[in-house]
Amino acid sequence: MLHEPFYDPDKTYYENWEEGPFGGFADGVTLPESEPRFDFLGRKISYPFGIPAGPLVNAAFMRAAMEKGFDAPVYKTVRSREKKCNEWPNVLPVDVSGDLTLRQAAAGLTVKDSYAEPLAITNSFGNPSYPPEVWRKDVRELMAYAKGRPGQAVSGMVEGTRWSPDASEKDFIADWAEVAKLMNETGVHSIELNLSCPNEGDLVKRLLCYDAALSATIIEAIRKKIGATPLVVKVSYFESDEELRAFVETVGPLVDGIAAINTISAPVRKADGTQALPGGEWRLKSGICGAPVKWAGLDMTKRLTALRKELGMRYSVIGVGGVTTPADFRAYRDAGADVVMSATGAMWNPYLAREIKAAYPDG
């Protein structure tokens, strides 16, 4: 059953930031906390379920998620400077039948008129960020609130940026380290690095997670700034086993967790064949989320778990993608996920954590 979403796609990102959250996240009901009993990134949390970076745009959304029993929420991606959001709309329902295979994604998808189950959407925000003086104050206030909730772990996602066409790789690495340092100073329990979007903006069309060497260099620079604060990397789907192995061999020893997946990218058009999202041609492709990408998240969870065992590593595996029901949560846990997260499913069902805990009280 789809509820009123706690992030309203009919409003702009800025309207959501200023006015939200909505739906069940605004009903005033706080679920009772349970005993912290699951290990996650050096903390004990009450239950291995959360919401990844995306719909929790500020402290008000994060607090609401925590009160609804999502014990591992992630604050939406921030940057070292202000960055404006992509033009509205940023979320649209898309027509997908069954699993969204990579072949189907390459061919492109069509938007539909309304949100319906099985839930499938596209999102295109461009990872906007308020200025650091705004988001740092917001996160500090969140962490003051979090002190009263010992069974929950708050993470903040960051992204480095090439701020000009002539920015060097050294500048890019330094920006990653700077924004991680700024986030670390807020007192978050862990920091997540967004390696799964076109991190270099319009200048270089690639995903940073597919460059293991540069990812490792960035992580090493960040470690010098944040010390022992737990560090998670968010990655996209790896089609190649060899590329995934190379990434894990290079990055695995440097991090405390690997989260997968983000989205599957696809061209999205209207029924008449024209581009669905307004803006330049660069915005034809956007990330697909929801039930049709569950296969990819599960596949990555299984492969990351197997590599962890084979290579004798210790990183946590955070399974993300297509979790809309308690059975989806169970499938990820059975696949080896230490913690499971849901963005799209939770967005349209603010009571999903309660339902999962009732179905699987032992996690």
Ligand SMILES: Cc1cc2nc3c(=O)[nH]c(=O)nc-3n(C[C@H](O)[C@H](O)[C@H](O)COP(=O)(O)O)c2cc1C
Second form
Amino acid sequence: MLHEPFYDPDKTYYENWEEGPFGGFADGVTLPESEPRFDFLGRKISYPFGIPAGPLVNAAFMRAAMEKGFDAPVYKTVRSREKKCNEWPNVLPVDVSGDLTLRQAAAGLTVKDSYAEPLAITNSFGNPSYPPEVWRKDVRELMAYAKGRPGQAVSGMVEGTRWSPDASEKDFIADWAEVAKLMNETGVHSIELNLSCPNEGDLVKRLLCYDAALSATIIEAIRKKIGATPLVVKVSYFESDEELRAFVETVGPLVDGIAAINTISAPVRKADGTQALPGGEWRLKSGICGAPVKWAGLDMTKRLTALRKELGMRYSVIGVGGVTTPADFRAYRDAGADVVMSATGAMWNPYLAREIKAAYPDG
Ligand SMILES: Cc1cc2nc3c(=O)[nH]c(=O)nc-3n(C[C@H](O)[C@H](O)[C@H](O)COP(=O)(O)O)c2cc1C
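Structure of the form predicted in complex with the named molecule, please, following the form predicted alone?
Entire complex below, previous chain first.
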């Protein structure tokens, strides 16, 4: 059953930031905390379930998620300077039946009139960011609140930016290190790097996670700035086993966790064939998430845990993609995920953590 979403797609990102959260996240009910007993990035958390970077746009959303029992919430991606959000709308329902294959995604999808189960949406924000002085104050206040909630782990997600088309690779790496440092100073429990944003437009030709060498250089630069704070990288779906192996061999030893997947990118059109999202042509493609991408998150979870074993590595695996029911959570845990997260499913069901905990009390 779909509830009123806690992030309201009918409002702009800025209205959500100022007025949200909504629906069940605004009911004022705090669920009781349970004993911290699951290891996650150097802490013990109460339960291995959370919300990945996205719908929790600020501390008010993060607090509401924590009060509803999402024990591993991630603060939406931020940058080293202010960046405006892509034009509204940023979320639309799309028409997909069953699994979204990569071939179907390449051919393109059509939007629907309303949200329905199984939930399938596209999202396109362009990873906006308030200026660092705004988000840092917000995260600091969140961390003061989090002190009273020992079984929950707060992560801050960052992304480096080429602030101009002629920015050098050196500038780009320095920007990643800077934004990670800015986040680290807020006292978050861990930092996640978005190596997989599909909504960047012209400045990004290829997802960073598909360039293992540059990803590693960035991580090494960040490590120098953040000391021992646990570091997680968020990646997209890898079609090729060889490419995934090369990525894990290069990046795996440098990080504490790998989160997969981000969205699957697809051209999205209206029924009349025109571009669904307003703006330039670059906005024809956007990220698809929800139930149809579960197969891809599960597949990556299995491959990442198998590679971890084979290569003798220690990173945690954070399974993301298409979790909308307790059974989906179970499937990810059975596939080896240390922690499971839901963005789209949680957005329309603020009680998802409670339902999963009731169905599987032992995780
Ligand atoms: C509204 C919304 C906003 C998102 N924003 C971000 C973001 O800022 N950074 C990021 O790495 N992923 C972002 N994502 C992607 C999610 O973290 C997740 O990887 C993806 O949606 C797949 O999970 P799901 O099927 O549970 O939604 C966003 C997803 C949604 C639904």
